[in-house]
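Only one chain is shown below, in structure tokens, and it's the form predicted alone.
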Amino acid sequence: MNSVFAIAGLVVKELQRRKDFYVLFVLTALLTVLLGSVSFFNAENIARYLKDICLLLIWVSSLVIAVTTTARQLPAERENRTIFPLLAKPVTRGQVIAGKFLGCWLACGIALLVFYLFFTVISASREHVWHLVPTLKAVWMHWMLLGVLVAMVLFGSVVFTAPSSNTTICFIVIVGILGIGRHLHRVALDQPEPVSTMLSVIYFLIPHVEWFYLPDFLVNDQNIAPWTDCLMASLYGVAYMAAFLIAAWMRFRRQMLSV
């Protein structure tokens, strides 16, 4: 485990050195503050609109950070030839996969804490109420979703040769799941065979990340599901993380690493 934590620490330090997070956070803060200062919103609804905008920017920024950070990990190791001394320490390929995943997931968690701290301050400044428990649940569920996404992108990085293709495909997949994935089962009911069966199989195989999407509850001040339900959803997410990581490890251990 020391090797896994060491690799994870390097990934977190990499996020701190790169400008991606800082640019996205500053952009999110500026857009939120600027849109909150305009006067064409109804004064009674401005807090809700402001929270909606801020959460949308947070979700977009977090997805960009998770996908781009993860997609470049293994290809960068190959390109810089650092994968060879890393595996000669000795570090197994499974430890490399686990360390890269843990590092990217922790880096995403740190970024989420900063983003949601800003969101909490902004919403409290408008509503004069601190919704700490609902926000904490939203942060946790958001982090679990990013864990599934990080594992999926890490698997893609051992399947696709270029980080750009991996990033593009993963973005399309996650947007597709959030947009139409939840409706596939109902669409399948109106389709002829074998299309109906194929859509149903896809519906039950894909990770339903929309279960982790809670901004609407925060915007409308609705009660979020109890912690027991959040725990069940978290176990669901952990199962998909494990599946993607095992698939990535099985693929990575069979790959030939050319000098």
Given for the second form:
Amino acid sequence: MNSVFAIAGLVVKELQRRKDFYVLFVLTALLTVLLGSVSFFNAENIARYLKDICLLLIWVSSLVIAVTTTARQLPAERENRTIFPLLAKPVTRGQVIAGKFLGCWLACGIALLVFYLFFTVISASREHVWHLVPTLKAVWMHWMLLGVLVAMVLFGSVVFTAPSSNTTICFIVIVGILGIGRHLHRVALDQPEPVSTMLSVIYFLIPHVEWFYLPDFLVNDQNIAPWTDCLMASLYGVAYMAAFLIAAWMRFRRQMLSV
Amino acid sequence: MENVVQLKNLRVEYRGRGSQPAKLAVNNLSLAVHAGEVFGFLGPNGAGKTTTMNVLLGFVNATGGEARLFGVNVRDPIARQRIGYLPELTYYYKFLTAEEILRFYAKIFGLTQSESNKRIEALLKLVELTEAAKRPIKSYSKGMQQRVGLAQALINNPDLLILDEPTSGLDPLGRMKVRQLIQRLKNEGKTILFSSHELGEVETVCDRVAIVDKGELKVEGRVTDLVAQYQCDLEKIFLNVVGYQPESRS
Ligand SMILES: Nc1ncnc2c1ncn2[C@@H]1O[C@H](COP(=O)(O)OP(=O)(O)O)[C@@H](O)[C@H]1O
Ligand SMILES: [Mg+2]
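Could you drop in the structure for the form predicted together with its partner chain? We only have the form predicted alone so far.
Below, the chain from earlier opens the complete complex, with every other chain and molecule after it.
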């Protein structure tokens, strides 16, 4: 366990010392403020519009942070050859995978807290009310979603050795799931066999990350998803994380590491 | 007494990729390193030295034969509890300082805070990085990076050190310091296995040597015995073994 936490700590420290996160945060903040200061609508609509923009930017930034941070972990260890002194210690490859996952997921969590804090400040400045519980639920679900993505990207990085191809493929897969994946079962109904069955199988296999996307509730002031739904979705997410991590471990376990 | 390192008929074949044919990097290699000795693992570039060490550390799987550390199969992580390893050319985490890197590795060994403080201070002094300890690694020279590598290899006070070309790329002063360090560690009773193709330094610090070429063991023995047997210095033996013919008399 020591090793897992030590490796995770290293990932968090790296994010903290690199500039990407700060750049994304400042960009998100600037864009939100900038777009918010242009008032085309009446006072009520602008609050919604502002929140919408801010959440969209948070969504995109968190995705970028999760994917880019995770995708470079193992390839950088191999390229700089630090994987060798690391694995020469009494560390198993499973611990390396677990540590990297935990580190990236925690780093995403910290980034999310910062982003949503900013969101809360922005929306409170307009509405003078605090939606504490819905926001916390949204952060939690968002974090679960990023966990699934981090595990998926980590798996990708032991399969595709070139970090850039991994990043590209992961972005395509994520956009694919969000854009097409959730409609696949309906598309499947209109297709002839065997395409129909294939599409249905794909629909049931892909992680449905869209289920974790709660910002709509934050913007529309609706009563947010019930606790039980959040719990079920979390379990669903954890199952996917476990599946991806086990796959990554199986693949990494017997891999030859020489240059 | 049990051998610290034991290789029996080790064979490593790299699978070919695409048009590249498969490559036999180590062929039927048997070796033993005894406790407390400095063992020089010699051979020209591409002889299979790094590959053999990679098998010992579990990075590469042997195609055949057996490799043991302290009597434990190298695939078992326990085998790595008592060893320190200095890899060839490593670019340590650039965003950390030397002190932070050592602290990271100390955590992996589960050292307590006070143990690791003591250990890190002593190691930084040993490799002469105390002054630079709080600077990020990216500002270090090559020699300094190599010394970070030596310090991390010693963090767990290992009984066996595996050093892959510890002096390559260093200037003469740096080389001498590494030699002195090896001597000092030997005096502390550590077993050291190091690879090299610099023969002068090997002769002065090694008890025994093995010379490999094209993955095969050519010569093995005590330095003094070999010199007596072949009636020439190590360099001549080496050149002879790897098939280098001096200019023929015409
Ligand atoms: N990953 C690899 N794939 C294919 N061949 C390799 C690989 N690594 C090393 N080799 C080959 O194996 C041989 C031994 O290499 P190596 O052990 O690095 O030699 P040394 O450390 O003695 O210079 C060389 O011919 C090298 O080209
Ligand atoms: Mg080598």
